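Here we start with a single chain on its own, the form predicted on its own, put down as structure tokens.
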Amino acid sequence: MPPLRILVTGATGFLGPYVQGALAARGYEVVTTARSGGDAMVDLTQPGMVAAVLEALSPAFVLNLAAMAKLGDCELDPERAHRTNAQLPGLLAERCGDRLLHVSTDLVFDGRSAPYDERSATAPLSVYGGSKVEGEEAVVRLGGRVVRLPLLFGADARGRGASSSVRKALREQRIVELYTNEYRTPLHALDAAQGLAELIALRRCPQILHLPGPERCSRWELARRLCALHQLEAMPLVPVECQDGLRPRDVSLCGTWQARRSLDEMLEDA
């Protein structure tokens, strides 16, 4: 019997390589799409492209990582944010139904009632958060599943992810301002990818799931612990209070899924 073919969209982002590795380790055949790179280099938001790609690649299951994720970019181009974060998941769900696992974010919450579980009401503060809520609603309505991820970190050659961006700044001796009052439940991208692979195998589970990291902490605390564990000089790191109204102050997640590694174990691998 041939291996199950999984299509991973947005596969060249920070999480993509981790996901491909986790799926391959479980014996899946992985095919990928992205705007630049992947097995199919396409813009899935263009008319007819979702149907064409699904017909050409014939996946048994789709994991949607494609997103426009920078808050500032979404504020500047809300139409593109809507196409990518809201319309695209809906188009995939129309064709895939329960064969779709769509990745969302903790920033669908306003940060006033943490910790948030899967039943918590969404209340986004930004165009990004609002577009992700629209995408979630479309996927759930059409029978797909949604997984909300927190702040991700881990090794990345391009300096993406929370820990990689700190390491890159330290190497370049650049001042890095880190929020002391914005709380998340950070998760290593490897653990997130393994969690997503587990959920693909579990075809029967709730339509909305959280994958929280093991601890609630601020970006400042996360960076300090990274430096302490790896004996890195932390002088360029500067603690600041977040004043940005688009960023919720505490979107720590909770849920039934539990990370297997401690935060320190994850940071040692970052």
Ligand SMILES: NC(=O)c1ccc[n+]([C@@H]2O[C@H](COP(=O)([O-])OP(=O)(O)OC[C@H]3O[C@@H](n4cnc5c(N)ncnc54)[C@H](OP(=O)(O)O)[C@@H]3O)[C@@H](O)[C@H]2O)c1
Second form
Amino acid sequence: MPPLRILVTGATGFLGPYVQGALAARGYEVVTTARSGGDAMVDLTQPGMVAAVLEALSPAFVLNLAAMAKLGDCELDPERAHRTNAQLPGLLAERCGDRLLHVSTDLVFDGRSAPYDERSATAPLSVYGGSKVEGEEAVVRLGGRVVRLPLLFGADARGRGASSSVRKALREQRIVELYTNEYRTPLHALDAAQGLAELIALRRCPQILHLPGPERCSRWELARRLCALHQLEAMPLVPVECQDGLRPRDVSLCGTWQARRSLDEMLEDA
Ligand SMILES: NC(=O)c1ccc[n+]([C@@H]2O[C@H](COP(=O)([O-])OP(=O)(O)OC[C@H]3O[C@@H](n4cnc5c(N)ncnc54)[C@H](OP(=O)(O)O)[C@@H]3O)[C@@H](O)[C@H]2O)c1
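Show the form predicted in complex with the ligand, please, because up to now only the form predicted on its own has appeared in this conversation.
Time for the whole complex; same chain goes first.
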């Protein structure tokens, strides 16, 4: 039998290459799309583009990573955030139904009653969180599945992700301010990608699933542990209290899925 063809949208992002590797390792044929690269280099929010890409690449399954994923960008351009994070997942779900796995975020929660499991009520504080909630709701309504990811880290040539951005700043000898009071359950992008690849293979699976990292941890603690494990000079790291009302204080996730590596093992590899 020929390998199952999976379309990964948002393939040029931070998580994209990890996901492509994890799917290829499981024997899937991977086809990709993004605005700046991939097999189909398109803006999926343009009229007719979802249908055209699905027709051209005819995937058996779609993993949607395409997103406007920066909190500040979404506040500046809420309309684009809505098109990308809310409407696009709905358009994909309309055509793919249960052949769609859509990636969402822990920032759909307000941070006041962590830890959050899959049945917890969403209460986004930001345009980003709100647009992701709308996307989730459309996908669930149309029979697709949603996976919520926590803060991701891991190596990235462009300095994206929670650990790579710290490393980049240290290389450039910049001061890095890190929040001591913003708690997440950080996960290495490799473990997230392997989790997503596992879920595609599972036919019977809840419509909403969390992939929490192994520990609750602040951004400050994460960076300090990264520096300690890799003997990096931690002096430029500055602990600061987050006062930003758009950033929930504690969006630790919990659920039935469990990471296979400890946080230190993941950080060794970041
Ligand atoms: N990174 C994290 O810590 C984190 C945490 C929780 C959840 N997530 C979720 O995980 C997913 C992947 O995140 P990421 O960090 O890899 O995001 P990212 O680095 O910002 O990448 C976003 C991807 O989406 C593509 N994209 C954006 N708008 C598009 C459009 N209109 N048409 C087609 N493609 C478009 C981008 O393509 P171009 O670059 O070519 O424009 C890029 O490939 C997102 O759903 C995000 O919300 C991420």
